[in-house]
Partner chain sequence: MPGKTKVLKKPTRTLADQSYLIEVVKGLGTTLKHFFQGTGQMVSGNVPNAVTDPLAEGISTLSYPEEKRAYSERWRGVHRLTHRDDGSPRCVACLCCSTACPAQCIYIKPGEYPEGDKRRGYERYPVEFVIDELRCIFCGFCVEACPCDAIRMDTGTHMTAFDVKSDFVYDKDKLMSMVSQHGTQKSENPRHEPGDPGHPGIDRLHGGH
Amino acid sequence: MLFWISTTLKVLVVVGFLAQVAALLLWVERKQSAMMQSRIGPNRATIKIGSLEIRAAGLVHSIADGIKMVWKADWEPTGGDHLLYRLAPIVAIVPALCLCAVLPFGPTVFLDHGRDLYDPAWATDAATLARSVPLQIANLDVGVLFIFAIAGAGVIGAALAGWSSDNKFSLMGGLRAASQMVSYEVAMGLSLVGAMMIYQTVRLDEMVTWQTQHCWGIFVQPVAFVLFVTAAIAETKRVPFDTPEGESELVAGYFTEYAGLKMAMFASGEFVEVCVSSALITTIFLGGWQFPFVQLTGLEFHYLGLNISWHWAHFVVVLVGFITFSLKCAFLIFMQLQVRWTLPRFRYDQIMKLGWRMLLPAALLNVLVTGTVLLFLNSGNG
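Output only this chain's structure, taking the form predicted in complex with the partner chain.
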């Protein structure tokens, strides 16, 4: 019973949050780019209640955009495949939402022990475990593999949209999206092999646990981190990897023929992807929900000759973990948006070269080096 209630709640919270994320990120993106370019940014949309004028630093623009999208004519191309045309936006956004299912956004909550100090025995005690809620919707054994499988499905939406629109620009965009995403998935997957070898697991919650006990993934796998971030940005199809929708050559690429809410689905799918990839990078490379030097029992700092142990109640640790995870994600999202407004768009052939000639060999090399080092370390221990 607890399982069903907690899972439903978690799904509602996560999906509810992701539904808002597009509107929020739209605002963040506009304001952030404005600040970078020494502009004020959007600030004219106003809600008037009597003499009160609400502008909320431009947030109202997101609402205005939403209203505009709803009222746009829902135009459809006369040619093409109507069923696929309508299906494509859904197929594009659903995988991005599914990915959130396996991301741990906090430590496991033991309901009976809110005020107690963490005790490792809880995790093995059946009665306590039965009254615990992992802050992760589905704790799959295949973890990372599930992510690759589902992320790979994202390409279908773009390809379908390009194919069913009966428009040459759309088709080109769909083709580019398909080839680009497939290429970068290879590098993306391979870049994580090193990390999996070190963590000795593909489960995301165990990856976080490893990082909590040892050190963050970015320190043991710096190359993989760079590769993975690059590939993840390429997967979101945003600048500098946005040739599938490069407006100077393809109008709007694979969603040229989409209007109104269908177009909004593609656009918000992009933001959801940014969000999810940030959460993924956080989980695999930045220690997930771990705040530096905080263990499940509280603050533990045993370096530089200092010996600080500051014990916290269980619920405080959980809260700190959740907030830390959110902050790390927010930081990564910020950096992704910053990249989007800093770099110019690659040419299509440059993207392919970067993917196949640079990222892929680098990822393979990373696997080799990691394996060799691990072998030496283990033989030393053994």
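Residue numbers count along the first chain shown, from 1. Keep in mind the model is a prediction, meaning the values are calculated, not measured. Under this definition, the rigid core comprises the largest set of C-alpha atoms superposing within 1.5 Å between the forms. First, how it differs from the form predicted alone.
- Residue 39 is among the residues whose C-alpha shifts by 2 Å or more between these two forms once the rigid core is aligned.
Next up, the form predicted alone, please; the one we just looked at was the form predicted in complex with the partner chain.
Just this one chain is shown here; partners and other molecules are left out.
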């Protein structure tokens, strides 16, 4: 019963949180673009309660956009495939939400308060584990493999939208999205091979545990970090990789013929992908929820002859871990938003060359170097 209740609550909280973050990021991006272009940005939509007028720095614009999308005319192209046309927005956003299921966004919450929280054995005791709630919806043994299996399905939504719209610009956008996502998923997958060789696991929670015991993945796999971040930005189809929806070339690309809530699903799915990619980068390369020198029992610092041990209440450790994970994700999200307003759109041929001629060879070379180093170190230990 505890498992089903906790899982249901985690699903509702994560999905609801992502929906709110997507709306907030729309406002953040508008404000940020206004700052970089020396203009005001959203500031007109207000909430009036009697004589009281609430502007809230333009935050009300997200609410206004939501209301507008609900009431906007929802029409379908007469010559298109109506079933696939309606299915495409769902296929585009659902895989991004499913990816959150395997991401650990905090340390395990232990409910057995009768045990000594400062005993190192308490967190591995079977009775204690039976009364624990991991801050992860599904702790799958296939971890990273699940990520790539589900993320690969996202391209189907863009391809279906382009095909079913009966519009040449939409079709070209769908084809561009399919080829771009397939190209960069190869480099993205290979960039993680080196990290998995070091972590000796594909489970995301165990990757965080390894980084807690040793160091963050960015320090042992810096090349993989750069390659993965680049490929992740390309997967979200945002500037400078937004050729599938380039306004100056394809009107709006694969969702040219969409309006109302269907278009809102495409836009929300894009922001959800940004959040999920940031959470994945945080988990694999930035230590996940781990804060330096913070363990399950509190602050532990034993280096250079200095020994500091400061025990905290368990809920404080959980809170620190969750806040740490959120701040790391927020930083990566802000970085991706900055990239949009810093670099111009690449040409389609430049995107293909970057993926196949630069990222892919670099990822293969990183795997070779990582394997060679590990083989040398293991032979030395032997």
